[in-house]
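Take a look at this single chain, the form predicted on its own, given in structure tokens.
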Amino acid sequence: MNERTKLVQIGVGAWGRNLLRNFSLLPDVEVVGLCDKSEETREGLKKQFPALPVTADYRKLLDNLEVDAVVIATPPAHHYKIAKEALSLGKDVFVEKPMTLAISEAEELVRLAEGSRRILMVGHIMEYHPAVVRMREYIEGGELGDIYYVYSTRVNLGKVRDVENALWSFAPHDISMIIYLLREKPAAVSATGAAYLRKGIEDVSFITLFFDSGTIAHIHTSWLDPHKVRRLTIVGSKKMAVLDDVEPQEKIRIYDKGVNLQQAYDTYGEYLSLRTGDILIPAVKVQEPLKIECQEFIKAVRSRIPPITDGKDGLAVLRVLRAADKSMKENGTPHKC
């Protein structure tokens, strides 16, 4: 494939507008026509971008047979009417998170998607983070030893939603972050939460995964918290490690720290002896990680290898996030994922 890549995308609100900022300066595509339901959006894309159609109505663009792909960044209700019409007729997709609502929606895109032969990624960014794949490989080469646990924050004093909540909203990053590490899906999920600015809609949630291997994982997620927080920290046998993804430069420490079990020869018994050495701040390249996930959704439009968040990512994702749901409403009641 040597010509660029012709992409449409729809839904190009607060978050879209990044996501055509970094495609439009890929040299290898060509954005073709774009898409919002707000009539004000419209009138500002039309003065930015005066040579490209901008319309209401998304099936104008999928219609277009010169389309090769299709970005989808609305609200999450929409995203599998839109992305099942996108592949149905042949279009490559990009699916912000989460993919669906509902499990049995993503499996049907998934389905569609392989049927067709058709790309489907989904915008799990927290994949494709230097930092995070850093951290992934510190965890391959052994230098954490067996991990015990992991927690996740993700909080700040922010926009407050009105449709979906704290868990729906900001956990998608850190399940999917959390899974990549580990390479292991979660078996069984427990959450809690509370509504304090709009009813029945969380604006604070508490989620523990459990896996199969023993490793456990929380994660806390609000938009009503006095900090900006965006920090994983990562416990394991040898070694711990922490993923400051505020900080400009220094977003991972590794901490020599741990329990050493040792032979208590006084005694003949064994005894926990503390551990304490250097703290290793590796040098991460700074990159925006929006910007290499576009690269990736193109790679894999132009060489058909599907993306390491392809649509089997996104339904792991959505199981998690459904699990928790349910086991929130129940007050924390655990439920299989």
Ligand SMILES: NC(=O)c1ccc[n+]([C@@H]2O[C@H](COP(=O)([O-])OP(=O)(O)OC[C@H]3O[C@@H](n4cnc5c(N)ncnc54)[C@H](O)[C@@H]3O)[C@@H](O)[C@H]2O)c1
Given for the second form:
Amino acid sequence: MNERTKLVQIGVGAWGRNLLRNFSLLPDVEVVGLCDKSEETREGLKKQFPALPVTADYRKLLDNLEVDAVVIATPPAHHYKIAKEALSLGKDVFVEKPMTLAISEAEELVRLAEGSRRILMVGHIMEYHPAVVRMREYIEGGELGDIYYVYSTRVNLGKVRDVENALWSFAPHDISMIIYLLREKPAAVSATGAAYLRKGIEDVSFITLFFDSGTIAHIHTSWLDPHKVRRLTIVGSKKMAVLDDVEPQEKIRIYDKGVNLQQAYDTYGEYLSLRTGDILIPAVKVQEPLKIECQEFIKAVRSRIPPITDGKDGLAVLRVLRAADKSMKENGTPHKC
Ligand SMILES: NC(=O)c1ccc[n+]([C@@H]2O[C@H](COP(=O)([O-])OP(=O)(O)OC[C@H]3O[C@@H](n4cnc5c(N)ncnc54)[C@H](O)[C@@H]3O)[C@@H](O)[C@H]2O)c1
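Please supply the coordinates for the form predicted together with the ligand, as a counterpart to the form predicted on its own shown previously.
Shown next: the complete complex, the earlier chain at its head.
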């Protein structure tokens, strides 16, 4: 192990730039090479990092025996091939979401990482979000009671992708967050969606997750919407909670609202009474989730302890995406995950 983790990054596009910024700022990391297929991007990187090798061929970076860790932020169709080569050459790997496109590919990466004792981490950023972590503490502390249902909205008027649809592009965030919060994987999923702008690439998706515990979760994703919304609502038997990620400070609100079952003294029957109490806005430390995610990868590389968003977590999310994709093609027929 090098004194500082020697890291290379493959894919430095819109999101990759953010990863690079964060990794470059970590004190125990030395970025030793960059790769991008686009000549324009490479020219920009060479100006910004004149001392670094910048290449179009990622193999040149992987062949460097000095390299400890590889960050992959290419479009998802390239994740599997690059991650497989990097793991095979003994590198630790951070791969953006979705981990791969096929379940068999993700299973192979998990096997490969386990067999060679390499770190394989997937960029499920919401699991590092301080407000999401706090929300799980509320759920686990019993504050909300039994979780009845959850719904998440991730919509805006934004980048229209030409390969992956709004399900594959956005829903990994919500699926990983909901599995993390509930500590339960969905048993089945039903999804519908529609493509308006480009043939065969759904701009909007509506996904319902069914859990064996009885909880249901709904996810709405779209890049064709008048509002920018990043909101998760959790309805529990005791209280209700909202996580609004567009809010700069007050990201969580816990509502002491619910419905109580009361004895009716006059009829000896039962009736339901509404309860509307206080609203709690807990203080959540404002920290960039991406910075925490990057730190966790380096911590895993240096400690050899797998991160929470390891390959198995990536695989769990992929199973849901695949089942949702099948369901969407069949107008919502439920599929097991
Ligand atoms: N965690 C998040 O919040 C978040 C947000 C946006 C995107 N992402 C993920 O990040 C990844 C990249 O998304 P993006 O928005 O930056 O896409 P992008 O298209 O802007 O960038 C991808 C870059 O990869 C390069 N590239 C493509 N194939 C390559 C190859 N074989 N070798 C080297 N470079 C290659 C392209 O030239 C491009 O510069 C995707 O997996 C996406 O899902 C994550």
